[in-house]
Each structure stands twice: as structure tokens, then as C-alpha cells.
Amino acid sequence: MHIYKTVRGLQNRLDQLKKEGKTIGFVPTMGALHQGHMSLVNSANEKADITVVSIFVNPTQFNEKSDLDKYPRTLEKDAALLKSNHCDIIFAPSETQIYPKDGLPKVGLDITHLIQSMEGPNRPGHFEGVVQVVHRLLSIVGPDYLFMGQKDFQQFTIIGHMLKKLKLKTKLIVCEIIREKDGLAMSSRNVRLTPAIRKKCSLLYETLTWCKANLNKYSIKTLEKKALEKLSQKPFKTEYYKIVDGYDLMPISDISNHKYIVACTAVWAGKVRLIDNMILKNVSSNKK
């Protein structure tokens, strides 16, 4: 395993290995990596036949810069994590690699639709600061997989519609939530909560479960009203409880006008703000 901080360093080791006819998987994460993540790398593995692993904190993408400060920044671990997953490469660059003083080209692509419920509202810029940093470290890596998780649902759905959009060659695979014995999301954040509220956080999973089992009982409101109500218990407190279309993200009505439904969730548990996300119908065959 190889470990690069320049674009140019990795960009010429890429070079050979692309004239050498391998295929590139890519993973991008901000660090603190956990099992999920090595989910994301085994499928690379399996799917390609080198796998990038990227390792940079994108400062664009956080609202609050006591955020950014507090996001822990574990890369000696992390390398450790991913040499024992058969990671072959990890990129992990400074803020000026990715940012170069001169700036950027602006990404032509309009996201309005995508970010009007859900984390849009609660983070303004996120979504924005997200698309300009993959698409930076797409043109950088160049790679023919990228693999994303589904706990950060509205992200890869927005990731999807850049490559559609900008027509761009990288196919993007997302791949499962991985979750713990009690049905938590795996979650860098995860380490944050306190051992009393940890005990209490498979509310989350069983909210999306019992919202999933009962999906043809209720209408869609009366089933978000029951789930918030589930999740209005203390220490939590509900940002939003959004049941929408899988494809657009925009609310439904009536499940029988739509093949792909999601439930998708931000719960603050004490000072720690989880996310999640369950499929609840999903009837296409080319969306899992």
C-alpha cells in the first residue's frame, strides 16, 4: 500500500497503472474510518482492480467551523485500517492540493431540486461544497468506480445526478448501510455520544423498521407524524422525518405513483447529530 499527499505524485502512479489496462475503484472519505467504510473498500476489491482510498476533511462542507475543528483526524490509524483491507492506495492530500490558490472551475450543475428537504434546509452550502470537492477528486483520481454509501442517501443521490449531468465516465456504486448489533448506522460521529445515550440510539433503526412494516397501513403523513412521535422521546430531538421519491427526493402521497420510496431521517442525540435512512419500496431493477 502506497500513501500519497501531491495530486502530481498520484496522479503519475495512476498513469502507469491506467497504461497498464488495471481499473480503478475510489473511495472518498473525510477519515475516522470504521467498518462501513471497509465495506466501501471490499467492494472496490472485488469490483476493481486497484482501490484508492482518499483521506481529506473538506472544510467546504461544514456549516460550522467548530465542526471542521472537531472532526477527529486518525491518519496513521486509518492507514492501518486500510492496509488490513487490501486498500492499495491512499490519497490524502493538504487543504491546497485540493484547493489551489488560484481556484477552481466552477461545476456547472444545478442542484436546486435536490436540496430542498431533508439535510438542504439544516445545511446550507453542504451540498454545494460536497459536489465541488468529489468533482475535484474525480478529475484528480479519474477512476472507472466510485463507491458511496446509502446512510448518506440526499449525497450519493446528488453525486449520481453530477456524473448523469456532466457526463462523466465514473459509474457510481452504492453500497448497503452497515449497521451495529442494535441496528445504529456505523457513523464516525458514533464515538461522540455518551454511554447512556448510545443505549437508547436503536430508536432510530426501530422507527425506520416499524415505518417500513407498516408502509401499506398509513398514509405517508400519518406514518411521519407516528415516527416523529417515536422519536420525540428524550435525549433526541428530530431535525426532520422525510418519507420521499428514491429518485428525486421530492414528498410522495401515494406509494402506488412510485416504484423507489425512502424514509430518511436527522435525529440530534445529545450534542451528536445521526442520520439515516431506510428503503421502503423499491420495485426497479436497476436501483438496489
Contents of the next structure:
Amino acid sequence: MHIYKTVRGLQNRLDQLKKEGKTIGFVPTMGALHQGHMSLVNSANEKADITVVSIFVNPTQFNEKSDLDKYPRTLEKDAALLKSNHCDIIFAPSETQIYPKDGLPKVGLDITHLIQSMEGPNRPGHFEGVVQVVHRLLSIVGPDYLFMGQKDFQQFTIIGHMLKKLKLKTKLIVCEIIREKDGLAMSSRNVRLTPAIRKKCSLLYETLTWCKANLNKYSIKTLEKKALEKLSQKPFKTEYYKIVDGYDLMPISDISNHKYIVACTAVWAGKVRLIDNMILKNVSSNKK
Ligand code: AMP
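To test you: the structure above is the form predicted on its own. What is the structure of the form predicted in complex with adenosine monophosphate?
And the full complex, kicking off with our chain again.
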């Protein structure tokens, strides 16, 4: 495994590998890696010849500076974990490598329709920052496959839209959510939960699971209302709990007209913002 810190160094190596006919799987991350990230690495190892993981805490996708400042940075530990999971290449660039002083061309992509709800209104500018950094990273790495987690449902939907609209050759592969034993979705932010609050965090998974089990019993409006009631327990504060169409992320009023339905939520657990989701219906792939 090798760590590259510059675009030039990485690209020299990747050019060589591509000339040898190797396929490239790419996993963009912000570091503070856990088993959720490793599942993406494992999928990349299975699908592609070479696995590249980027570690870059992207300032343009943080709408709050304090969140950016508090974001855990653990490069040495991350590198050890990646090595033991057979990652081939780490790309850990500085900010100027990603955002050169003379600027980058604007990504000509309209995402307005995909940021109307959920993370969009609650994190102004966030997805513009995500699009900008993923577009830049893809232009540097030029991978055959891009691996992203279902954990960030709106994010992978927007990136899928970008790949399609800009006719990029990279294929998106979405990996399922990896959870702790009690159901809490793994996240780099979980280390900031106090032990007392952490004990209660299974509530999100329980609520999503309840919602899925009752999809045919209640209307969408009632499901959302009951889910919000379940989540309204101290120390939690819910930002949203939405049931939407999984393709266009638009609110839905009944289940019969939609093949792919997902419930998404964002909840403050004390000072830590957690997001989670669950696919409630997916007729297109026969998944439950
Ligand atoms: P992040 O470092 O949080 O930006 O995440 C990098 C990638 O890992 C994103 O595609 C996330 O969706 C994915 N990811 C984060 N947490 C999990 C998880 N618990 N299970 C699966 N994928 C995850």
C-alpha cells in the first residue's frame, strides 16, 4: 500500500496501472474510518484490480465551521486499517491539491430538484460542496467504479445523477449500511457521542424498522407522524423524518404508485447530528 499526497504522484502511478490494463475502484472518504468504510473497500477489492481510497475532509461541504473543526482526523490509524483491509493506494491530499489557487472550472450540474428536502434545506451549500469535491476527485482518479454507502442516501442519489448527466464513464456501486450491534449506523461522528447518549441511539434504527414493518398498515402521513413521536425523546431532537420516493427523493402520499420507497431521518443526539435511512420497499430489485 502506498500513500500519495499529491495529484501528480497519484496520477503517475495510476497511469502506469491503467496502461497495464488494471481496473480502478475508488472509495472517497473523509477519514476517521470504521467498518462501514471497510465494507466499501472490500467491495472495491472484489470488483476492481486496484482499490484507491481518498481521505480528505472537504471544507466546502461543511455548512458549519465548528463541525469542520471538530471532524476527527486520524490518518495514521486510518492507514493501518486500510492496509489490513488490502487497500492498494491512499490518496491523502492537502486542500491546495484539491482546490488549486487558480480555481477549478464550475461543475455544470443542476441538482435543485434533488435538494428540496431532507439534508438539502437543513445543510445549505452541503451538496454543492459534495458535487464539487467528488467531481474533482473523479477527474483526478478516473476510476472504473465508484463505491458509496447507502448511509448517505441523498448523497449517492445526487452523485448518481451527476454521473448520468455529465456522461461520466465511472459506474456507481452503492453498498449497504453497516451498523453496530444495537442497530446504530456506523459513522465517524459516533465517537463524539457521550456514553449515556450512545446507549439510547438504537432508537433511530428501531423507529426505521417499525416504519418498514408498518408500511402497509398506516398512511405515509401517519407513519411519519408516529415515527416523529417515537423519536421525540430526550436527548434526541429530530430535524426531519421523511418517507420519499427512492429515485427522485420527492415526498410521496401513498405507497402503491412507487416501486422504491425510503425513509430518511436526521436526529440530533445531544451535540451530534446523526443521519440514517431504511429502504421500505424496493420492487424493482425484489429486495425487501
Ligand atoms: P464519509 O467518510 O462519512 O464521508 O463516508 C465515506 C463513504 O462511506 C460514504 O460513501 C458513506 O456513505 C460511506 N459510509 C459511511 N458510513 C457508512 C456505514 N455505516 N455503512 C456503509 N457505508 C458507510
